[in-house]
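Single chain ahead, written as structure tokens, the form predicted alone.
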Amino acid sequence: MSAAVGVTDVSKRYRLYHERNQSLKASVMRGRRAKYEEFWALRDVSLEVPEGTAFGLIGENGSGKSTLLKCMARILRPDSGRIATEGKVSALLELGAGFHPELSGRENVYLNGSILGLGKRELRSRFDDIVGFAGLEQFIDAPVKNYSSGMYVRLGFSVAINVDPDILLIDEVLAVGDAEFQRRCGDKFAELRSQGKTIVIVTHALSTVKEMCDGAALLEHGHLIEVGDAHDVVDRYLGDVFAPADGAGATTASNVERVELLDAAGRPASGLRTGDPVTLRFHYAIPDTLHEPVLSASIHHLDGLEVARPSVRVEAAGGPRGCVDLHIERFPLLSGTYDVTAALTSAGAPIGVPDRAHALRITVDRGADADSHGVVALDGRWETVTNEVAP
């Protein structure tokens, strides 16, 4: 398979100033340049993104993604290196980018249009195809400067898609739009996809990554950690981001030690469906200095979701060290990967960083009466009314 896009040895720095000349006067007073100091964005990054895929960039804030991204468009150039594209480039890459907002949707959709390299003859007749899309009938003769966030996206992204692009690069600029033209999003995505065309996505919704991409990589303060499968470099992602640092909760000095998933018959789970009964067990180890303590638990989805905090009292009557189980009747999340951290804190406290970040990993396969979409089931009964109801 031909590579879309080409990165070979890519570099690029900024300079951060710490204070700039503002005028001649003030240099000539200075008798000296403005101070700054060299900061690298990317350094010696090379990947391919495959023709025909999805692919995602992850990584901290400051990692680089997004100026990787935006070489890959050729608005920024690297100081080194190069990189090579396949066909025609689309990119949305910043909200409300190539859009002048004195003017109207329609104005724009033809100023964003010809940006991107349509003619006036392609672009009417893609006109509405794009405000549909956007679902901006009402409003495209409107100044974009009255557009909420998530109108100027919607516009920005259906001019983007509908100048038929080989390669789309798109930043983390969708995560404005709603769920309705999110889901639209990824209808349009999976058509483009079977259109053989290449999608490049910078997100932080780690979930949506494992979804929809088939490779990924991971950058860390301008350096390229890994590249391959999304599923893989995702989980590398998170074991790196949930790992104690230099040792920081190891049992010697962790007051939360560890935290095991039970089935209903208190064996080991690896695993569990939706509606289960299970149970968490917490081993714990009271230090002299906390006072009242309270364990706190927290589940987050692999895309950052907290979806529960449950917390308790625990005694130290018995002795500095224990555990406490948290039965759950019918395990109410929904297929997914989740991820436990737990802390120890005195009554009252803000939990702060937890003891044991990245405790548990919990893989929840779709039970027989679950729900297919949202986060938790409502395991709520339904039951059809045979006297009609007066509003």
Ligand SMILES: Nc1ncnc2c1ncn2[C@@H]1O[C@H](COP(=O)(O)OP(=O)(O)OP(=O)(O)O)[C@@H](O)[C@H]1O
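Residue numbers count along the first chain shown, from 1. Whichever C-alpha set is largest while still superposing within 1.5 Å between the two forms counts as the rigid core. Bear in mind the structure is a predicted one, so any value in this text is a computation, not a measurement. Compared with the form predicted together with this ligand:
After superposing the rigid core, the C-alpha of Ser63 moves by less than 2 Å between these two forms. The two forms, fitted on the rigid core, differ between these two forms by less than 2 Å at the CA of Glu51. The Cα shift for Ala41 between these two forms, taken after rigid core superposition, is smaller than 2 angstroms.
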Contents of the next structure:
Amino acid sequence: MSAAVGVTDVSKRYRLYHERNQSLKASVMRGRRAKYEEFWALRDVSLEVPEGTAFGLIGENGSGKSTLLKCMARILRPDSGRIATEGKVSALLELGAGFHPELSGRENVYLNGSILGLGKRELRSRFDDIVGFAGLEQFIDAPVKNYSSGMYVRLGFSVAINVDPDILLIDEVLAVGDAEFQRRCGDKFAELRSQGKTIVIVTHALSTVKEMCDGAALLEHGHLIEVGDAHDVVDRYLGDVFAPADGAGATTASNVERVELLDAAGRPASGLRTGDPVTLRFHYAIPDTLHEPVLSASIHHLDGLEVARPSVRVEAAGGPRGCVDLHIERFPLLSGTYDVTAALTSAGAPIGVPDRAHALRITVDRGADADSHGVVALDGRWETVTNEVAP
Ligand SMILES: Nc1ncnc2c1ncn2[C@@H]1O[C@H](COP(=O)(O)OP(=O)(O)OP(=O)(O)O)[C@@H](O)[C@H]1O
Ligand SMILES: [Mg+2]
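Having seen the form predicted alone, could you now give me the structure of the form predicted together with this ligand?
Now the complete complex, all chains and molecules, led by this one.
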């Protein structure tokens, strides 16, 4: 397989200017020499994105992901090193980049499309597809300065994919689209890949990287830390390596042998919805070395956030083995994918994050009246205040 994007020893340096807010007089007195510090946003980065694959760039804020993507898009020129791309490149970078706020959606489609290399005729013939995919028929003649951020990104994405690129570069922005649009983007990515196109995506949505990328690269302070299989690179970034059992059901962990998800009737469940009654059942074996054993469970969102770590003192009932249930009346987590792990420790011993090597992975679907954003359903009660006194 040949490389669609080849990055060789790329370094990019920025200057950080100090004393930016000094008066004009002060800068003149200093003889116009602004003081600055140089720092490397990218340092000797080399990687290859194979043709026809989806590739994720991940890493902490400020690690250099967007800088690298902009170098690939040739919006930035590296200070040293080379970037080679094979075929037509289309990029969706910052929100609204390439859009002119005073112009209408229609005018921006033509402007943006021609910047991305489409001729007027081609653009005319694709115009309806572009607007249709964005779902903006009604708003296409309004100035884009009145668009919401979601509308911006829909239009930008729609133009970027409709110029028929060989390589599509996407920075983050898709996250501002709603669930429905994200689903359609996912479908579009699958379609592009099946056509042998290459996609490079910068994102903090690690579950997306695992689901849709073949390869990934992890950046840290401008250095390439790891590149390879997307799952491995995400796991490296999350700090632990875990390989969950397929689907739901049962899993094993060192001294917690099995975690089960049960529905209200006590039957094994493969998934659940926010608000459902559910039981997590932990089967364990107590090693001789443990005194006053405590079982700690941990629930992680796939993106790495630990959302809960309930624990309980456990006993060995007539033998070294035991079983304990955690009943949850209304499961509070919103739709998403979570890993449940558990471990036994001695009472009073520090509880580390349980080993995620053997997680029970559960998929939560949206409940009947659950919120659609965030991590938990607060299950709160709204009440109109009628006798509010003005301050
Ligand atoms: N034009 C610029 N001038 C000076 N420094 C910059 C410039 N653009 C980015 N930087 C700095 O370079 C570093 C890398 O920035 P970059 O935007 O590539 O990070 P990122 O990995 O995309 O982060 P995030 O996840 O927050 O989007 C950061 O320290 C940032 O402050
Ligand atoms: Mg960025």
